[in-house]
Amino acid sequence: MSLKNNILDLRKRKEKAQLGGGEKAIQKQVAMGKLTARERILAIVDEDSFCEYDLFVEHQGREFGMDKKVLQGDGVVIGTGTIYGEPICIYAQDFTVAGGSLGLMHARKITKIMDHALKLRVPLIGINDSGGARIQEGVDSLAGYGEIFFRNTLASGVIPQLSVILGPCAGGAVYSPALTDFVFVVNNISKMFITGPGVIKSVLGEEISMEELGGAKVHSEINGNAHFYAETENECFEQIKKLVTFIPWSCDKKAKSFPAKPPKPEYKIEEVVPEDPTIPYDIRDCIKCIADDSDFFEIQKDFAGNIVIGFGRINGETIGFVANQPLVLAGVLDCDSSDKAARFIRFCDAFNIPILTLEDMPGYLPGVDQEHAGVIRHGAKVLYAYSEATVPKITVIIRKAYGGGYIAMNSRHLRADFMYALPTAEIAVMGPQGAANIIFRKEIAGAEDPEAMRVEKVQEYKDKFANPYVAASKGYIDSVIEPEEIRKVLIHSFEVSKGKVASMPKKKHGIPPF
């Protein structure tokens, strides 16, 4: 065969395996409102940036009439590409081919990607869009998933890792994003769950939708699964692309530069926080005011709002932000919320981002259901991370930070580098009422006016103890400020750090409460 015939013969087999399950599958698939496995993927990277590999990868199952079949691909695209010129590993699985059923071959092209990302020292990105299991591979397809949460440990903390659900993600298969950096849902195309609405029903007799069980909404809204949610694939897609704007190539680097930008001039801290400390505000705002051109880009923003975590810059560099949020149950710390933020926080001490903490609550949120759903050991996580991370971690104390919280959210106890309160700090062990109260009940009791005698005693312990002074006075606060100069304080704060060494006890690793 001539050089003329081979390449043309070469491109029919390319056309027909980039077809995957074929034209009718296609529209099926297309008629769900979902994008096409090679769609999905060069709408993420840059254009004419992606390389293909393993396109003529076929399947090796035998058995139930498997030897009769053509799977193009085997269900799934691998490849390199660059997002803003900078490469990445990609993989997006091809529901039109056996509902993207993964098998050993299909497995084995999922790791090799993995492989090459863990070696190359870049990002991978997973597009999951499978039915699950191919059953007629039998323990081949669970060998083939054991292989890819084993890289997925070995990459955590080396590389970032992210998940986008674009379809079905059932059984087994929800293990590779639970254990990935970040995972992205979409509106009624999500679907991530262990087991399906007829297993369910079978077993419990109850009838539940697969949107009920696992769409969207409930693994951004209820139990945080996801980290960011959007209406559209493309919104989706263009998620990814800022996040990646913010976050290094892997451990070895650090986050990408950027000219400096001053916040939008309709952000000020001072109008911001209101006087009156039992009125409640926006604690986005703050940040807002402090973030070059007010850009913060949040992470898990609908679940377990009372702590709020993203990423923003200062001065050029990337920061990892943790707030409080006063809007929501008053800023209190409980089981999700503090999962939530120990995990960011880890993220950030892996990836060599300086952490931000701006601090305004009352303590742990307190309470029979919370005890019993483990707010202990879901609160240690927070201590943990705090004190294990070795980046640059800053603090600035808004109002409140009482009890356990004050020591939790990054206090110089946890080794913070540098804390920062602003006059309307309030710092103690709880709050001026209730202290007030306990401390000085007999005086308040035997009292001719026990309201007034209770205001009194309220306003005398805020003088001694409920205000930054008395920890300024003892060196756990580095200074008081004004709220006009947070954002030059933060900037000099993250200058002078930037060389931080931080040294830990040898050891293999250390046990975080789990």
Given for the second form:
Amino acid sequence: MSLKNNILDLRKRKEKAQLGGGEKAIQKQVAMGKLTARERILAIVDEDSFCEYDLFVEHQGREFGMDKKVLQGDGVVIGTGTIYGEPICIYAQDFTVAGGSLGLMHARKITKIMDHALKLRVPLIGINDSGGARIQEGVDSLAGYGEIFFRNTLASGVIPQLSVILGPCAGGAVYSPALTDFVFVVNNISKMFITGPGVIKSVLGEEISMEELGGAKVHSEINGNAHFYAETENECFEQIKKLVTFIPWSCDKKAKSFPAKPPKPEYKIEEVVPEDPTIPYDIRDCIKCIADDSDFFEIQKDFAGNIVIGFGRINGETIGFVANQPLVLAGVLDCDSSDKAARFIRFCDAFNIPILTLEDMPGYLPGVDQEHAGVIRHGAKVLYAYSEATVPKITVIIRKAYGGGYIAMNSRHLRADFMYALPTAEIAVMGPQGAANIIFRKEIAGAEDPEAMRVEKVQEYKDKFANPYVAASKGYIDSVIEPEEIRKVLIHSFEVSKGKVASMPKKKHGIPPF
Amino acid sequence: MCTEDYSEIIVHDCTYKTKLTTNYKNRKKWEAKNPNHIIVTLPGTIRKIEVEIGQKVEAGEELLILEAMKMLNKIVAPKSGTIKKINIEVDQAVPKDYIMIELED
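The structure above corresponds to the form predicted on its own; please provide the structure of the form predicted together with the partner chain.
What follows is the whole complex; the chain from before opens it.
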């Protein structure tokens, strides 16, 4: 064979392999409103930047007639590419090939690209679209999942790991996304569950659709498994690309700096925050008063809205924002919001992203459901995550900082580097009403007009304690600042914190209240 | 300030106007459990009933076999008492929280 013929032969082989499960299967994929595995990768990475590996890998199944079947690329596409010029490793399961089912070689391709990502110290993006284990390959397929989960765990905190759910991801397969840092879902396309509607019906007699059981909305609103929700695959790809701009390649690097931009002039903190601490406002408007170009990239937007987390930039540098949201559940901490914040804080700490905490919260959510759901154990995660974080961490108390919430929201006592408060801040052991009812119980009960006495005593407590100056007098607050100064002060504080050195006692690892 | 409808929640005697999360809206109100009710904790199918109405049982005595999660689970009396009512039959599929047997002291 001449060289030319060799090249033509290669091209033919490639073309055939790249067709995956063939025209019919592709048509089915399209009919489900889905892109193919390769189309997805090409939509995410920079033009002409994708390099594919293991295109000619064949499956190893020999039982149940599998030896006679050809599965192109064994149902998964792997490779490297760039996003806005930054390198990434990526894999995409190909549902057109045997339903994207995971057999030994399919798993080996995935673990190969995972090993690359870990070795090259670049982010890993996994696109999941698979019917699950390839049953014909038996325990080999289980072994494959185990090898993936193990690598997810090894890579955790070393390189950012993104999971994109663009089809079914059921049974054991869900644990790879669950072990990664960010999970992306798309309405009507993502389906994620441990046991499907069929099993649930036969075992429990409960009838539920796939969408209601494990659709995109369930994971983004109810259980918090997902971090980003999109209406279309393309919207999802834009979210992935945007996220990558905020995070570093690995724990050894810092996120890329961008040219600094001032916030948009329409965002002014003094116009956003109402003075009365019982009146709600949207804390995201506050963030937009601080972040470069008022650009805030929110994570888990629809889950536990009482805390807001996400990335923005201050003076061109990525900052992780953690903020109580008075607009939702008055900004209380509860089980869900604690989990949400704690995990984000740990991500920021692992990847050298400084944390800004904006505080305005009345305390923990009261209720039997909360106590029984373990708000003690969940709430403890926030304390743990903040205490353990050694990246620069700064807090601004906007209004309320009451009780345990004051301690938990990155207080000086958990080693905040800088603590600021606006003059509207109220730092106290609890809100004035509750405190007055306890401290002045006797006076109120014994008064001729208990209601009038209560109002008087609440005011007395407010005058004495509902301000930032008691805490400032003890050095717990470094500076009481005017709203207008916030951004300037924060730029300075993060700037001087750049060389921060803080270490933890020597240990194998801590034992966070998981 | 937006003029949308807000709900109220109370923390430390102070009432805050605010919006609610899906999970907060869907939370279950807590109710005290009746110690005389033998309820289903794991949904499944009744395979055997070992007691009759009027029968006296001791704490720990086997009441029935419930097949669930591929196991034949022994359900025992949590306390001593008399069987007042039996709401199940053999081979009946039972959902979570269903009251299978009622005891009386």
